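Just one chain is shown here, as structure tokens, and it is the form predicted alone.
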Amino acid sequence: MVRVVRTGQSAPAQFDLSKQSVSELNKFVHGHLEGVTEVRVENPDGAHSIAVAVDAPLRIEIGGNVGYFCAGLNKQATVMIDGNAGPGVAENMMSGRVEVAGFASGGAGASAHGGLLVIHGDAGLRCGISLKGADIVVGGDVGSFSAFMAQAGRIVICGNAAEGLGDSLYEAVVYVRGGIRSLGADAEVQPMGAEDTAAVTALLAAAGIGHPAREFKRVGSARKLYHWNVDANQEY
């Protein structure tokens, strides 16, 4: 049974996943949400697939750690995770905002088309893999092969980047404040222009992170993999 607390015009719905199932929660947020603008989820205890495929302007607050695919396929909703997130958080997000207070495991924001993903802690390997237009801000470090085959969008990394950053990068851009262990194929450090400075400033402000944009460097595509080169002998 969903408990809806009415305070004036708002109607926050409260779920306790120690007593209710994730299926019940997801069925509720996919339904007719008359007068409901906020959902509070307690005791997630690492459950998987919480708040997936939400297509409504809801604010969903999750009070703890979540498993894989939390807020996957998100559209319109603001999902706040007060803990850590398992693999694939905000995977294939279309719009809205997903925010992780702690650590995000592998594949955070994979294939995301739009919206903003904010990770206040570190992110695991392949953060932003195959990114297709969303923005990602990471307050800490990212793991190996982050931004692998990222096609469009922006990633701001406030810490360090592990091996293979931006491997096979297309038109996405990565901004890194810390060190880069190694760049992937066809990725290169490029000059920061005025547009880059403005973009980083705006994204950090949106994420609530206060680093100055001048401390970041830009990583973009060298565009050498756009066309087949028969003389390369498969060596890129």
Given for the second form:
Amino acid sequence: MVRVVRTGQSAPAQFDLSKQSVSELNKFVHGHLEGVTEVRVENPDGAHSIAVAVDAPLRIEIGGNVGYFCAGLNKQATVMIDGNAGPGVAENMMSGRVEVAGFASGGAGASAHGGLLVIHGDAGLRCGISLKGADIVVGGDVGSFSAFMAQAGRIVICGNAAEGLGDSLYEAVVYVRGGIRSLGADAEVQPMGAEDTAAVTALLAAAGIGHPAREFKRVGSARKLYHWNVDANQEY
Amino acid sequence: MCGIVGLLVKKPVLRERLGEMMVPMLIGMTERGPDSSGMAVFTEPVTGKRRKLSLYCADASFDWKHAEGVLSERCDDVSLAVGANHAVLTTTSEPVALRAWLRTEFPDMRVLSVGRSIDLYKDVGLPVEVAERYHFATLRGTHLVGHTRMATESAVTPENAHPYTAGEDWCLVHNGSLANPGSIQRKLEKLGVHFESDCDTECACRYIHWRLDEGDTLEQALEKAFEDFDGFFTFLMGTHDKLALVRDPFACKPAVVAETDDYVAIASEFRSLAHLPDVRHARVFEPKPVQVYSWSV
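Provide the structure of the form predicted together with the partner chain, given the form predicted alone shown above.
To see the whole picture, the full complex is given below, headed by that same chain.
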């Protein structure tokens, strides 16, 4: 049974995950919303799969830390996490916005096709792995192997990047403000053009993070892995 | 998949509540490890020549009264605290020879741990069942290391449950899997190290203990482990006065730490930490790969 407190059209639907299950919440946000535009989730306490596969222009506020796969497959919704996120936050997001106030664990925004993921703290390993068109803004550092095989989309990193950034990168672009411990195969630092400056400025403004775009460097694909090179002897 | 949990209390008054604080942490990791679980608790050390041995016998009808009589004849200054199919033997007899003797005298008995501080419990079953069987909520001490197991590479048996121990006052739990436990085991067996199970984690536990025994610091021992271990791991380790945590360079296996003025709590996932007092104001962070984190009593 879904127990939803709804005092009026404009009041958010309330869920308390210390008393209600994630399934109840997810069934509600997948169902007939009857004018509900906001959902407030209390006591998430690290539960998995909170607000996954939402396909509605909802604003979902989560008051605490979430576990694996929060807001995965998101379409249209704005999901605000007032805490830290476990692995795979906004994995395969299609559109909308997911925002994490604290840190996000590994695989944040993995294979996301669209929308904006904002992580105000650090992101763990493999942030934006296989990114397919979404934008990610990280206020802090990212872990190793971030942007691995990222195909499209943009990742803005305000802090430092750990090892193997952008390994086997396709046409996604990474902007880094801090240091890069190492670049992955076929990733290279490229000159910032006017379009890059505009992109970084717009993405930071959208994320509400204030750094001048001139402090960022661009990492893109050298495109040497695009074609088979018989002379490379399997060494890239 | 497996779940790891660790807790170290900083204030002596909280030592009374160590087990009570830990049980929800362990049960919180049930989905990650429903087939077996275990707990190593480090208590006030016994003094002088005394050592504590945690003993286990799978057979619930094992006659501990009889065993106590036999032990009293063989060993010096014996006390035996029995709970379910588990007992803590305290004695001043030399532990290495005693272990060898126990293997012959009581072939069905397992020595789970030896040391001045460590008590160890592990068994098959849901974490909630194991916690009730051994009264984990009543455990007292300075720190503990717990585990919930979902077996991937070896059978579900009490021997293959974690924590593993080696030597004295040393234990390790593992989330992950090693690809080369056989070669590590062969290397150590040539050096005279004895193995008791077929679980990859035992190799990690005995390898790191072997390096410590050779005089390495924990950091040096783990540096060598990074060279020799092929596989995935988050290890949580316990010594008489320390908890230590390390993740492999790929960090596939999760870990999260919450620290306050009262405690340091470690778990595979935040949902095992959510119930802890004042956790909303704790410093919560995710340990970085390859870095060794340690906390002292």
